[in-house]
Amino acid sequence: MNDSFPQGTAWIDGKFVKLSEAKISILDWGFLRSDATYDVVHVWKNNFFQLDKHIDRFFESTKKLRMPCQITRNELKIILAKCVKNSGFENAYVEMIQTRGVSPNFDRDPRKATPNVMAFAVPFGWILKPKDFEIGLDVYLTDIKRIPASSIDPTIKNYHWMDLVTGMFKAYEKGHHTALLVDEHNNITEGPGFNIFCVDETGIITPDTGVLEGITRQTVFNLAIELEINISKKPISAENLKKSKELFATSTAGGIMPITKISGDIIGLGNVGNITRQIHKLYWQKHSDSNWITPINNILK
């Protein structure tokens, strides 16, 4: 076993290897150009999470990236299934990959590349460990503008993360859990991973441009419906994020997560605050909701 790589499997070339033997070409051009899509969907006690929506939006990436998937659903949902049986884990983080693929003769012509898709499982990860969730996330406010969506469709899930990384690196030299950017109006966009929510006199508010339309993120539009709690979309500035009750961040990678200090400085009480506890509480009790979920063994059977 490779100590570089965590235990998992992945499904690359039309067979499933340890992740640790899964490879692309050099040539490809998801690694030369960071030309790919990707979804990451979990799966919990052997179910998966919300899969459908996952794979509806790696679908359509795909055909706006004008790469339109050649595996159906159905073949796909077995891919990842067994990603995660042949790992033998009960709660996973599984992602889905399609990358440009190489093109003949290294020909620079996108046009005549030849798709790839690619899918791994490895343990669940958290964002925020929930021995921590007391305790909140301090995220640092960066003033590095996040890709423009008139350069990228943000809705795309992509790689192309040096802005994100960029803010990672700044955030942990001051010595804080993660980093948010903004847009070029100084307004607040997402973070590494993370789309962002505020809580005000109004209800919930989070991000209307700029961002990953994340499935995580309309979950808690769906909890909120559901526990009749006012949310919305709009342009969130620093000064209200700053001034905001409560604050949380939402992700594939750990679902509802509080975040009690913005660049060190205390949110609301410093604690965390009772509507993040109610959707953070639904969230996950919608994990044994038939409605929400997919058995790995209906899928296999």
Given for the second form:
2 protein chains.
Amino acid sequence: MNDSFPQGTAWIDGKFVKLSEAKISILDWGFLRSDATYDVVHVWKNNFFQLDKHIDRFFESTKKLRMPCQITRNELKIILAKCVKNSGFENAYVEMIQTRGVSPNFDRDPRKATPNVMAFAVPFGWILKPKDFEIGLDVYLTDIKRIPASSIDPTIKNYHWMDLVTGMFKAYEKGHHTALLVDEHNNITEGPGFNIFCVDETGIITPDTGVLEGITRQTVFNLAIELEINISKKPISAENLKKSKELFATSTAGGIMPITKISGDIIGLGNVGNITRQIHKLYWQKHSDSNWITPINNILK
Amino acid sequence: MNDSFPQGTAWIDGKFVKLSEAKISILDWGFLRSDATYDVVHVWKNNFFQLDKHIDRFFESTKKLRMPCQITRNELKIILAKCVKNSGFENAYVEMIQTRGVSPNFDRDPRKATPNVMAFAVPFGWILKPKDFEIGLDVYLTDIKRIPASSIDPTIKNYHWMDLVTGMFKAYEKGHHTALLVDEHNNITEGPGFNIFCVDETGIITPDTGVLEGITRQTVFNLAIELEINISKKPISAENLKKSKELFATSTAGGIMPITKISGDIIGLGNVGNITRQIHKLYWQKHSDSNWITPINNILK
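Here we have the form predicted alone; I need the corresponding form predicted together with a further copy of the same chain.
Below is the whole assembly, all chains and molecules, this chain first.
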């Protein structure tokens, strides 16, 4: 492993190890069939943010995949907290994963495999770095169709990302920051790791179907209600996207991120809009609100 | 690792290891984004079957994923042959894989990762065991839509299998052998690891779009032409599927496999049809035809 290998700690096969030593069998169906689910929670200033919501979704996803997680909520919290503590990170990105595991003698029957739970912590990462907040993201609107819900249930957080990765390549090749995919009706869906929100004269809008039910996406609903801003879920056409007054993306990897350009074309006034600022500000305020956070030291005491 | 762990040899990180020791980093995007491609070739009586065709497709897939394989054809052949030879298998299933690899510092840009090539051999496996040939497969026709080509290019052999695995669970729960998925128009697509063929009064038909361009699928075209049987690609509705005179599945994992029931309902006369038998017989005859096979010892001499 070279020096640029991400620092961090993992929990795998029941043990804590350096992240560079955390490996899975190449026969794990989580790799050979992407038969796995995961969730990512972040830690800011030694506090988990909305930890129980991420664990709720993770447990739900494992049930939907017919492999309900056998680790209890408290055990999982301790594992995640130790991954961060052992790494020495104040701010971190913590991923919990469950794969289908390895089946005896390469048996094709997924019921014969033993599920495999693991977790790891890496330094906190940003899709849009704070220093670039005022510049905002330039998102390339692709014609790639996000894998539809009729094929893969998007409420199960999954690693079926080849469409998103193809979008990222196209965006990078054309000089944009990241990509946005559409659905079969050419309505907007999501990008690699983020949901999207438009602001128009009626308030805030986000796509209703075919997207991950992001925890940060749900947070925006809670924050908008607190701020008394109208918010709704409905289809968004490419045309309406481009006519938005403001646009922002949401992700555990960076929170609330203004989008100022779509495929290089300026959105609204081309700067960070007022509603985006309000949501962003309140989002970060919640990071010191005891109703929203779980101190790592409380889990480990 | 317990006794039931599959026997075999892998090549990974440039070394040959016991399959039970072959592992990849949990940060490999091949795992965390299923950003990988693969191919599977089989070995029968110490001969690879259609090796160059599998390598052609593998190289094509790596190019389409913008990570052209850096290993030459001859190097790859030697790696695959040694995986089999070191395992001591006469009959084997040999998988070659290329993942996007790990990116420095968990960077989201896939261009920064270093692709990771690996391979492994396991004992030859069958979707339908030879002893059950006369019984045939009972395939459950699901209403699950196979991930469409507008999202994931099916000509890139990929691990996006959650739809197929869900189909397998549904089939097993209802007592069938395996599952068949449909497209957005409810036409037939493919099952987990196999293509499907119908026989009607016009000849042999297989779905034209939204399916893996299987090597065994292409082989059936070559065999049918040699047998002077009419064969074509076109959409197949569920209704036409059930009215077929014969049905068969094709896969590297077992070759030509009769399907005698769809969702428990008898197809045709409920036994193995004449055309299926002819294709099956010629398929296995080709396993001793020097135009179709590559002896392992020739590669390693």
